[in-house]
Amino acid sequence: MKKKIALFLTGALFCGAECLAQKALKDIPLKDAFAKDFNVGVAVAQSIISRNETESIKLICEQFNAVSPESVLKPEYIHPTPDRWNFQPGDAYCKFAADHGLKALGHTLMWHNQTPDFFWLNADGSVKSQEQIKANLVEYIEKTVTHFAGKVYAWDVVNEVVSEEGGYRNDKGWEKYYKDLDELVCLAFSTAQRCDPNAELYYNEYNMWRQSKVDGVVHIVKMLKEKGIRIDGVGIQAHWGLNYPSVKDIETTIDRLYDLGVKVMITELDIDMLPFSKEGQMTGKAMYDPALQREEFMRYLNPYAQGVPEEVEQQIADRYEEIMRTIYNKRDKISRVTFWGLHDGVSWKNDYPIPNRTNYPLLFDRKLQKKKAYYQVVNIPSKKK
C-alpha cells in the first residue's frame, strides 16, 4: 500500500512539474523564444493599423520585435498614377512600428506584380522606350527610398525576377519589357544605396528549395558584389506546404546563401494545408475557373470550411516544428524569420490561387489564439535536438 502511494505521488509531483514547465513555455513569446537566435517578424494588415486593431496590435507587440508591411510600400500604393504620390499610408505604418520599437522592413522597390502598367506602358498600350523604362524606376526608388530615409531599416530592394530554371523571368512587368535584367537590378540597388546609405538591401525571392531558381539568385548576388554594388541579405519566400519543400532542400538553400556572405532570412512564411498551393503545385487562371466554385469541387478545394479536425491540426503543427528546428538547427546563419499574416483570419492564402476557400496557415487562429503550432515551435529551443 505504502509503495502505491509513494507511487502516486512520484507520478503526481511530476505531473505537477511537467504541467508547470508546459505552463511557463505558453508564456513564452516567439521573439523570446529566440531571442538568442534571430529577430521574428510579421506582416502587418494595413486594416490593423487603420482601424486601430486593439487586441492585433497587443499581440504584434507581444510576440514579434519586427514588422513588414503587406502592401503599403509597394508601387500601386505609393505611386498609383503618374501624376499621384501617397506616403500617407506607409508613413503611418512606419509610425507604427516606431511608437511600439519594432524593426520596420520596406517591402518592395522593383516588383513585377502591384506595379501599375504606367510604368513601361503608354496611355495607348505601347511600350515605352528602355530610356524612359529605365527613368521611371530610378524616380520612384529615388523619391521612394528618400521620403522613407530613416524610418525602414532595410528593403526588399528587388523581388521575384528569377524563373524556376534560373535565368531571369520574362512574362511580366520589368522583366517583361526591359531587355536588360543585369542593368536593371544593378540600378535599382545601386539606387537604393545612393539615397540611403544607411538601409540595408535584400534580395528577396520564392520557390528557392528548386536548386535550379538558387542559381539565378546566386548570379544575383555574385553580379552585384563584383560590380562594386552593396547587397546586405537575401530573403528566402517560405510559403510552403505539408508535403514540401524538403528538409534537406531548406538546408542546402539556407547553406549556399549564405556562402555568397551575405545575410540570409526567412521572409513570408506560412504552411498552406489545401489542395493546390500557390508555390510548387497547381497555379493559375485556371484555377478561378467558376467551375472549381461548384459544390462537388469545393468538398475537395475546400475540406475545412467550417474547422480543422484535430488529427489535421496536430499535422500542421508538427509540419510547422519540423520547419522551425530546422531552421533553428541553421540559427547561425539566420538573421530574421517573418511569418506572412498575424493570424489565419487575415492570411492571403483563404483566397488564392482558389477564391473563397478557408485555410489555417499561420500560429494564431482566427481569435488571436494560440495554436498547437504555436506551442511547438516555442518550445523548439528548449527541447533537444
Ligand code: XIL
Second form
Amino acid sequence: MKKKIALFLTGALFCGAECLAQKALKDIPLKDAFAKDFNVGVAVAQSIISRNETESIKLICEQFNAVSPESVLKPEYIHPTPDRWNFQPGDAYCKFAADHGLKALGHTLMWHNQTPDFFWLNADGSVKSQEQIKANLVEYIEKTVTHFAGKVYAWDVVNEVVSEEGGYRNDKGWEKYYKDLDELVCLAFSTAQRCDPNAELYYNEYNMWRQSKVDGVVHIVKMLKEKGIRIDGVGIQAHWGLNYPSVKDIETTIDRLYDLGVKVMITELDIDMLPFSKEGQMTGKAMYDPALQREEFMRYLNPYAQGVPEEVEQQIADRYEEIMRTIYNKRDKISRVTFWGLHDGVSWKNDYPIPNRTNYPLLFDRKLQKKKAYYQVVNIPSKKK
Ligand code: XIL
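Switch over from the form predicted alone to the form predicted together with the named molecule, please.
Below is the entire complex, every chain and molecule, led by the chain shown above.
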C-alpha cells in the first residue's frame, strides 16, 4: 500500500514538473516567433479552400504569412488534356491568399510528376519530336505565368531535375524525353522571366543535404547566371526524417547555396518518423506493392495508427527543434521556411512512400492542436543555446 502511495506521489510530482515545463514554453505564432528572421509558410491543400474549412483557415492566418499551393498550380490541374486549360482552382488559391494577406507562391512549372504524358508522348505512345516537346513547355509556361502574373509573387520554375549523383536525372518526363536539359532549363527560366518580369524565379529540389546533388544545383545556378538568365533563389525541399540528414550536411548545403548569391529557402519541411522512411527519403512507387499492406508488414510499418506514445512524441519534438535551430542559426541566409501541410491529418506523408499509414510529420495534430514540436520550435529564438 505504502509503495503504491509513493508511486502515485512520484507520478504526480513528475507530471507537475512536466506541466510546468510545458507552461514555461511560450505560445507565440510561428510567423511572430520568426518575424525578424524569415517568412513562415504552409502548403495549402485544395480541400481547405474549396470546402472553406474555417478552422484550418483560422489556423493558417494565425500562424503563417506565406502559402504554397500543394497541387493546384501543377500542370495536371492547369492543363490536364491537350485541349483543356483550367485556371479555376489556381485562381481560388490566389484569391484565398490575397483575401488573407498571405504571400502566394506558384509551384511548379517544369516537373516530371503531376504532368500529363501528352507533354512528351503522342496518343499512340510514341515519343514526340524534340521540337514539339520544347514547344509544349514554352506554351505551358507562357499561358500559365501570364495568367498568374501579379497574383503569385514567385515561381518554382523547375523542380527536381537533378539526380542523386549530380547530373540530370533521365528516368521520367522532361528529363527522360528531352536530350539537352541545360537548354530546357534555360528556356523554362527565360520564358517565365519574359511572361512575368516581376515574379521571382526559383529552382526547387529534394535530398539537398546530399552534396553530390548540390553540385548539380550549383551547375544550374551558375549556368543560368553565365547566360544572363535570372534566377532569384533555390528551394531546399526538406522532406526529412527522424534519423537523417545530419545537421552538418544541412549547414553545408545552406552555405554553398547562399554563396551563389541567390535566396535560400526551406520549401517543403516535414519530418517522417515512421519505420523505414525515417531513415532516408524513398521516392517513386517502389513501396506501393500491395503485399506491404498485409497485416504482418503493416504491424511493423505503421505502428502508431492509434496514436503516438509520449516518448515518441518527444522524439519528434526534439528532432524538430534540432532542425529548426540549425535553420535559425543560419537565419541571415534563409528567406522563408515553409511546412508541407497544415496538420498531420492532411500530410502527404500518410500515403507516401507507403500508402495508408498514420504519420506525424507536422507541428499541428489531426485535431489542429499544437504539438510539443510546435512549442519547442516557436521558443527557439528566445531560448539561448
Ligand atoms: C506532393 C503533394 O503533397 C501530394 O498531395 C501530391 O499527391 C504529390 O505531390 N515534392 C514537391 C511537391 O515538389 O510538389 C510534392 O507534393 C512533394 C514532393
